[in-house]
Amino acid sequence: MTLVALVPLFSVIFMLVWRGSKQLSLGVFTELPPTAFEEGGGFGNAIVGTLAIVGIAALISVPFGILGAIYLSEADSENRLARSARFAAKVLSGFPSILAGVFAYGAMVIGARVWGWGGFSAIAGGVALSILMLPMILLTAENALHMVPRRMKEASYGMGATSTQTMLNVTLPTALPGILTGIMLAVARAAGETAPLLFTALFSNYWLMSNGKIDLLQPTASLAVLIYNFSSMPFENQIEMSWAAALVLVLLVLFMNLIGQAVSRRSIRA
């Protein structure tokens, strides 16, 4: 049954490698997307845009998720605020991604124009993805904190450590592998989301640069949206480019997961 369950996974990977590797070259990572009847081209700007948007989402969701998990793990079982927050996180974990995009569109694209900087941008896309990442990070981090043996905390208290010292020096380092696993899962989900980015970051055929500086307040390309756009085009070059972009996206997520596992193993040995 395990082998049967692995068949769909390896079928997808085989199809991506077979179709996507045909277009892989140095130009794919350094050039801009091709136009309708143009041959060649690449999606280097989409790779940079994906990293920027997911990075913004992680900067927002990871600190709040871990801090929220610390509060939930230390709160009393009868704490109404903790129970409400945990229930809200569980509901939000099944939140349709397109609704997160609509919310970010109203708040960051339209609403933020009141402050003079609204519009489609990498920041708006990062906010939309952070809404999807936050509950996953919070719940997995809370579970990882609960898995820390009670005797380790009691030993720390017995040596005179405060609650804050115990959390920073004992609980968090011990729970780090589980927390990193939740973060990597959240990043993997965010990197493949398309609907929220259609409402917030939109797309761009240009680099994420303006006057030699990175400009996060402009429409931003991403691999997920590029795959969505190119796969529906009637041009063979764009279709093949979408397969290559899908392969790169899978490899990018795999690479980030391998980094997370390496850090987790190192922290366990330490």
Given for the second form:
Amino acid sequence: MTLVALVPLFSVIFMLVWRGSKQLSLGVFTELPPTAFEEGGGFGNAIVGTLAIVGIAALISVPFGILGAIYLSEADSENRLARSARFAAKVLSGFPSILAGVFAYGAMVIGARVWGWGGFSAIAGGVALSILMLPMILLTAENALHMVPRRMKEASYGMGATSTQTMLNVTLPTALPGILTGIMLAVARAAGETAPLLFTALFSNYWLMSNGKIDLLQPTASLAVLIYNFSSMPFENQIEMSWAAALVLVLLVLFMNLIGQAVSRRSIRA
Amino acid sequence: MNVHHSTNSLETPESRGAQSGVKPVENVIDCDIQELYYGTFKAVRDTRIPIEKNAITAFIGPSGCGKSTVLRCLNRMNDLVRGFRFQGHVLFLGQDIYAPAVDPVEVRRHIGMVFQQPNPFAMSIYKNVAYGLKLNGYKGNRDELVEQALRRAALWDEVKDKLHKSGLSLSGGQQQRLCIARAIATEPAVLLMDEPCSALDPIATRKIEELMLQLKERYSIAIVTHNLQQAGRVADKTGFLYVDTSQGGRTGYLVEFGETERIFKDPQEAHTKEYIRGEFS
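Please supply the coordinates for the form predicted in complex with the partner chain, as a counterpart to the form predicted alone shown previously.
Then the entire complex follows, led off by the chain already shown.
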């Protein structure tokens, strides 16, 4: 059975490496996407765009997720607000990603025009992804905080620590590896999402800049949308590009996971 | 705040009187529990136990008799339990620690605690011991106080070369001595020990017992133990608690209190006699 389960995984990885590595060169990291009949090219802007969008999403969802998890883990079992928040997070974690996109489209692309800005942008994409990341981070962090042994917290209280000091000095550091794992899982999932980005960040054939400065308020390329766009094109070069982009995306996520693990392992030793 | 003089803020007429040699026997804590509830459950009633200065006071009794509950009253650890209610008073150097103006956090800085399961933090040995100093915002030489606490806990020689290894890497007995070092690093007046040896092997237990006898020179100790021989070996005073099931619940109360030797050799109450004989025969 294990072997059967491994077949799809390895066939995907095999195809990715086989088809994707052919096009892999330094150029794909530095050049802009090729147009219809152009040869070569790359997707440097999409790598930057994915990092920017996921970064924005993490900036929103990590603080809210961790603060929410602290609240949920400290609230007692009869707290109505905590119970409904936990229920909402569970519902949200099964939320179709395209609906997160629709929400961000309504709020950030159209809605924000009320205040004079809005439109397709990296920030709108980040908001859409943060909705998907928030429940994952919240629920895994709450679980990690619950796993901290009660006697460790008691030791801290017994030393004359306040509940804030106990949380900051003992509970959070002890739960950190679990929290980081949750963040990494959420980032990995968000980086591969396409649907919510289609109508929030849209796509761009250019770098994430205007007038020589980084501009987060313009349509932004991402690896996932590039793969989606190019894979349905009739042009050989663009299809090859989307294979290479798929491989880079997988490697990017893997790389972030490894960093996360290294960080959490170091934090245990300290 | 200088941790060495931290008890000054709670100085009372009684302790000043003691300095001029008026009172021969000094109690650091006078505990009078009239009724103690967890929600609607009456856990303890009618228990008066004094904790004498520079002595070891043991609480013994069958399981469920509330001896740990009584101990946890003495530094307001029970405040962390939902539904905890308490009638009576606990005088620490003459001051009621349950008075409305008293902050339980402040109480626990003067009355340290060692738990049943060794519970070092998931941090280095050094940081474990320095934890209380950090909470107090102690600015002086922490290295010195950490070394002093580890020496007093008879752990220094075993860990001096690996102070930055995790506290969790130590053996059970060493972990418990680390917890003692952590508790005494801030110089509390009283050390509460809740069955500190129940998770340890006999050799580690003997070490902790020897340590307690050294520590009572500097601190006043209250210990809960289910091991009668242990109480006999270390305690100066012993209180025997028993469970009263007459009113339907399981309410613990103090049956007898006195010199350890007297409690063991000449118990006055029937329950005490039964319990002590039962353990020895």
